[in-house]
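Next up is one chain by itself, shown in structure tokens, the form predicted alone.
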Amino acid sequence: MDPQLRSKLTRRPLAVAKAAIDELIDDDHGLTTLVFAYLVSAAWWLVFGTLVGLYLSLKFVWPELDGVSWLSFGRLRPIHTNTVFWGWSSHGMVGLAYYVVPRTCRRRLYSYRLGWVALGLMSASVLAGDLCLAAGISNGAQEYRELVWPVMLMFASGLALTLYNFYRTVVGRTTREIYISNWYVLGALIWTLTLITISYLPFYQRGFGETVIQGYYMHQGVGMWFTPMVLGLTYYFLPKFLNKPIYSYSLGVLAFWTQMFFYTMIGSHHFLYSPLPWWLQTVAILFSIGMIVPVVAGTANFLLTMRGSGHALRSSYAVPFLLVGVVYYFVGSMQGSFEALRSLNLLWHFSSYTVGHSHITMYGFVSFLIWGGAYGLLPRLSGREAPHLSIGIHFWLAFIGLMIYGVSLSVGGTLQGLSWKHGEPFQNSVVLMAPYWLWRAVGGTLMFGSHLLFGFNMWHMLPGRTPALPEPLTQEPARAI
């Protein structure tokens, strides 16, 4: 070979350079202190509860794997599903939210006392409620809602404090109007805690009402805590990456009330065919498919303002995570809303297709609009940014894992809920669905893999940990978002 050719091969890196940082804006340490911190534990209950999910999908390709109590699948599922919930993102939400709270309302946050105290307190509730469902202490076969009521007031108080926080900052702000991302931070945590009110008061839920409130439990938790929550991120996060306004503000006002209005009554389209009222049942599909609406205005805003930025996706890490986000809130949602159509509820439900659904809402587009927002924001905070080539990593696995996790047990999951309908023996169904939980396994470790690289772009990315950006950041004037 060539010398000249060989040392231009060596020379060639193994990633395509990024866009260097483009502004420091760690104009208030104390909140960038903050953000890091929420962040960090984020970071931490991630890799801690995919830890055990990624076990649990190895128990399905070795059910002899262990024979321990407390690493039950009974008993491990819930401290999965809580801690990536309650931990991962809901501390990932809430800490870039206390963020983009202050600087859409250009003022400071209201309190730094009553931020780190939410954070102690959401942190403390995952902790306690892990631990208690290891010893088995938990609130019964409640899907999502496991946890004992001390545990979920102690994380009712740390968001009831972040509501006070948040509303104190908007409304001491110096601009006229509300930006739009407030409208949905203020709205997710109002619904949440009105969610869990409802949810945990015992004396109406006897019987079926118990089995009614379930069903509102599980949808709200989803639609009016994690989705409005994450949107409102975007809405500031999107615009400031690709520098330019949001495509159209009506657009994203009329996602916001339809997103209030329909969400509220799906949650029964989870018990079709039971003794339910059939009249709930059917307002239940009938609200199921008017959340087409806010879906696809708040879908079109987002790809609408992407347009004609192609060059953000070959230039900024953060941008292909937040359309990746994008993307699959329109397919996760749209899943929703046929699933709930009663020919295809008999199909899918029960089956291994809606935990193949669950991960594609709650991994692909609330993780990946979260990462999109960390890999944007945090070295702007920090002046520090982690290496180019292990964040496309981190952005491949996750992205290819989830492919493999999801489209296996849709396919899988479909296969099951045929092999059902048509009354072969149960057993047929767990033989058939074999290789596709092998394939689960191995789409859970692509995206752990990426997990623990996020941890280790996180500890890059903070404040003090690694040398300083060698180019000067250049110094922006202030703006709204």
Contents of the next structure:
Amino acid sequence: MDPQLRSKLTRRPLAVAKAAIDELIDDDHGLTTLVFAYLVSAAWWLVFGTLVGLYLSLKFVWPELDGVSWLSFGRLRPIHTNTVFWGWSSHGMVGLAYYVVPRTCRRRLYSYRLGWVALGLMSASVLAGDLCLAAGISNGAQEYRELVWPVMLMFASGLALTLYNFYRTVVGRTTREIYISNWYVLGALIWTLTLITISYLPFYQRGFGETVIQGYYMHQGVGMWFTPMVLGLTYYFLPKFLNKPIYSYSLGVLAFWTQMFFYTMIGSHHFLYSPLPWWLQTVAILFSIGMIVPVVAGTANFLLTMRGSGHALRSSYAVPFLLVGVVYYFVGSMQGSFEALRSLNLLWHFSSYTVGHSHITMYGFVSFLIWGGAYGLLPRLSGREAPHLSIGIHFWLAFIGLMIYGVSLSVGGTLQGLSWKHGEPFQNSVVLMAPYWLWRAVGGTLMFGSHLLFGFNMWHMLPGRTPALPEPLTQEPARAI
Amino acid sequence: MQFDLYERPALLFGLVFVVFLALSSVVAIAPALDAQEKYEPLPASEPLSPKAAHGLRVYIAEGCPVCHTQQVRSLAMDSQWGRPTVAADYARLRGMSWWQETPGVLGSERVGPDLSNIGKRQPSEAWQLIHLFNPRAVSPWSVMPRFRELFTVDAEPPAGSVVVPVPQRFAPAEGKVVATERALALVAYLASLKQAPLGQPSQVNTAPSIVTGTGAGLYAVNCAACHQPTGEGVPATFPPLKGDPLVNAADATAHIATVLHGAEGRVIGGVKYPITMPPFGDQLDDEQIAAIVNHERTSWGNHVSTVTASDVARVRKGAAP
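Please could you give me the other form, the form predicted in complex with its partner chain, since above is the form predicted alone?
Everything in the complex follows now, all chains and molecules, and the chain you saw is the first one.
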């Protein structure tokens, strides 16, 4: 081999060099500890919840895997979904918001103690909920409403304390306007508390009433909690990490109000062709198409903010996570709008396609944005970075894993629906899924592997030891928010 | 903004709350209240027995609705599961206890078959119990978990206990499989899932599909669960149809009569089959029964004369074809 080329190859680093974090932005030890407590808790629930998910995916390949009651698919599946919803994603988002809200209000958090109590309530409810589900104690209602009300009340109390804490912080802000992140974050908390209350009150849920509420709940539970919350955080992190203002404030405003008006109306698209009133189904479909407005407005706003910042994408390890999150926000939401069309819904509904869709959204969109925020913020708080290589491996395992997961279930789910549409015997739709379920497990394995690395990286970023970074170089640039 | 919406938190977040609550009232609370009050149970439906109600609690605790829907959409592709479900089908459901909501049985995914009408489609208690003990004993392709904890293994089952005739390959090496109370309750609930007649014909396009209009499709839906898609049955549990003397008899009367009226305690080829075969005469019309009989008489190497719907009609009336 040409010696020059050889030396070039050996000198090439294993991974693209990323810039180290060079500033410490906060010396508020109390807040740092609180934010880390939420994120460590989130990382634990992520590892646990997706270990359960991975185990579930193996059961499709080896149905004889075990014969233990509390490991049975029907009990474990809600443990997986509830853990990654209320454990991982919620803890991660709320934890980051405990930093973003006071920061954008330019004041201290109203109460640290309330923040800790809220964390205790939320974590305790996830733990209690998992134990209940494993023991076969279920609320009886359908997806994401499996936790019995005393457990969900604990979780809601945590959210209520957080809302109160954030609201008092916003009221005492030193900025003139309320920054857009706070509309999204506080809006999400208000909507979700209202939603949980409406969906757990029993007065209108006898008989078919339960189904009406279920359509409303299962959709809003995702789109009026995770979506606005994580978008609100991105409205802070993206301009912050790129060190430039958001492209258009007005687009953000448009997206916010249309999100509320349109999204609230569309839950019933989970029960098309059911006995739900036809007008309600049609309203749901129309507004599902209407969702293109906030989705395009939000995505365009983020992408246009990123335009011209290719250097940041190359040199930062947090921004690539944000970019993937924004792209999957668009992909997953568009997919959702199309799934609501009657002609496509009849094919995809009930099939594994919808499971692929929920991972594209909850994972590609929500989880990637949380990771982006965490990797960008936490080292700046603690002064300790994780190895860039293991962050890079986390990124690629999660990205490729999700790609395999999403493609296999989208293709397999479509074939499943076609098999039903052609009137084939049901077993055909089970047999044909075997390779796609296997690939799903492969994708899931990669995803789970990336979560172990996230845990490892979290451990590296933990504060409390000698800061590895220099003292703060400058005050935070004023234009960053 | 002239009224400083974005500078006044109480106004901004008050608006966010009030608008959301108003929209929620329109799309959730009002229609839910309406659905709860408007729909009475169908006159021909029956309330759950205490045993079946216990079974429903098992059904929820084990998360059965995660994979099994109870929602037949008003689409031809769903017609193999029964008639389209109507809101009144769910009208008897109530909160199960002070800490539990109304059970959500409609489901959102169909990893396994829809169960709206399973009580009619698969009424055999023995089949259900074997299937719960190990689904692959009767459906080799199934990915359903086995519910081992719903059964005990007893060397000498006490009198009155329900012994499950598990096929030998799946049975424990020693002792007999006995169904627990939870298993029997769950099966009682499944048996109760029978769609009540609507009183008026459904308005859905029920053009026959493969599974409702052809012998192979009808066999797959109604017969293959026990006799298997291969026609080979399950050794000592469900008799084979392949090469069976009754199926291959030149005179099809006994064959038609068995499908119409079911069978019990038959001894075939020296083997006594313990499980009762349900009658299909009340679920399928003459046309469909003839299609099934002909499929069985001409598949898996069976090769005998076929029958017509009028032959079935004659056997139904008790006459020879």
